[in-house]
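Shown next as structure tokens: one chain only, the form predicted on its own.
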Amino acid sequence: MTIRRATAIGPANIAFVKYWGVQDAALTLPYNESLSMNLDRCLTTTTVEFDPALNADEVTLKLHGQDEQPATGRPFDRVAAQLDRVRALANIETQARVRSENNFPSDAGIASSAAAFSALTLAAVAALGVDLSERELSVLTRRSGSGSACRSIPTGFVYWRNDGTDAGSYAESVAPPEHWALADVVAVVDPGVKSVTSADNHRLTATSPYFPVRLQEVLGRVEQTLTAIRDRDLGQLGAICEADAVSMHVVSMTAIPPTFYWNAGTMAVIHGLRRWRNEGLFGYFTIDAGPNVHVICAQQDAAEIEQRLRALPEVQFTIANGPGAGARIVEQG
């Protein structure tokens, strides 16, 4: 076998509804539906290269703002994991060379990892020559323990069906990025590591006594997440929006042990937005598991958002995104 390469590019993704909960960490099944943006600017590039002279598979990461790495343990273990999924779909056993690249902060709740699997997983497959549609795609990557990760590989304004199978769970476009000129500006109070991952948190949902009422008013957000993205409807989606952020975070403060991502940055950005709103500057909130918020707003209006985020003192710097397209393949070969 000679060497086989390709590489492909990621969209972090923002979800309007949120994905948190597994019902079987295995899988990467979730308690729920959601929807989500693909973001144009938050990207990671990875470069999968399958090469027969490697005895183990190699993995290096260069994150934001800092210097190219090899990734050691949990990190490492994932992507290697991911990989071992797509050679047994090709039957092949050759070990790979993997860089990944991202622009954005990593681990602070702007959907890293959704972006780098998506790219990971992406470019393995299109390596290797395997075959897969687009939902076989999203299912294979919502596998790779980052369930929001299939949401980034379709394009523009994305939902993830849930029926509780490993098939039926799955992510498909529900409108092109150019539907609908929003934008999100993300206002990064803390660009460092969360100090709980989510992966931890989405085992400890259950343990919340206020879970079952998030699940339960999830059902009605979605079809009314659909209905405002069809109608292009920013008051709807921004209450949405807010509302199904704060039941997540809820649920993440009451559990056992519980879980407090917001810090007074976080909400520095939830008072100013409120306060705009009332002069006639429509921006709504939405925040990930993490401290960093994100601002849903019309795009005409983003300049001025973002203007007034970097003036308060809590934010470090803002990343202004609209609507982009799925994970793609930019170099094959």
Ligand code: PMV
Given for the second form:
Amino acid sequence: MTIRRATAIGPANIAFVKYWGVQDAALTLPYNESLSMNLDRCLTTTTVEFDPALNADEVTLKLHGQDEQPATGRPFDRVAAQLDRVRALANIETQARVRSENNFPSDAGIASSAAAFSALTLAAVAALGVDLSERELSVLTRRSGSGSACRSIPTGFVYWRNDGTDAGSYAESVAPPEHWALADVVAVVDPGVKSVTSADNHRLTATSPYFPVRLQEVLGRVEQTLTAIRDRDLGQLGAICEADAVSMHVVSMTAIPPTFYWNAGTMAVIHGLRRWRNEGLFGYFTIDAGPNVHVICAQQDAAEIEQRLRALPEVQFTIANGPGAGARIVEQG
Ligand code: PMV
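Show the form predicted together with the ligand, please, the one above being the form predicted on its own.
Every chain and every other molecule in the complex is listed next, the one we just looked at coming first.
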């Protein structure tokens, strides 16, 4: 029996309309549809080796700025559970060695789990030679528990469709990366691990009295975002991003128990952007499950925005991204 191996790269993605709330946690089925852009600079590289000599899965993580270390507890269990899903498809029981490396801070609202689980799923599927369409791969990636990872499979600008069924909850590309010279400049105000995981918070959304309001709003926003992407309309996209991020965080702040992801640095960036817009420099905020701010702007303005962000005392560093490709295999066999 031989070792079967593949290495994949998975991108983080930034949602313009957020996935917030899971209606079926076992299948990771969201309440609402969402839309995102893959990031070309925030990447996870994962190698999966199915080795008949192993008695148990082994997972090592090399997180940004840290030494390589074995995964234990919940991170290990989530990886092993996803490997089990792939093994079931391939009808084998061989255990695997997984090595994963991130080039950006983890668990800080930069979609590290989306990058990680898209890379893991693709590498495992490729190593075992499981034949899946892109849609099936996206469904399988969604089931990992990091739902937004399904949006890191297709390329460029991505729409996570959801009809509430397993097969009907998948992501597809609505435009390639070169469609729009957009940037996401991530302003890191705290690179530390966030207090409450999105996985935990997805289960609490329905406790917020504002959640039904959010679900109503999102219906229109998905349509408007598709139009804004098609027309490359930054003003329209920016307004949607900001409204949707605020709506998501209102739900988080009013859930039982509540979570406050924003800190003083988050607010400093928001106020900075509003000032700069009055001066004719157009950047718009969106914020995932953490304090760091993603600034959506035209690529031609990214350098100026990055410079101004870095001048804010609250900003520790920035990461400028363009639209990126989806998960891809870089080595196999
Ligand atoms: O896929 P998860 O469980 O990591 O949740 C992602 C949640 C947000 O990043 C806040 C929103 C989104 O759609 O990416």
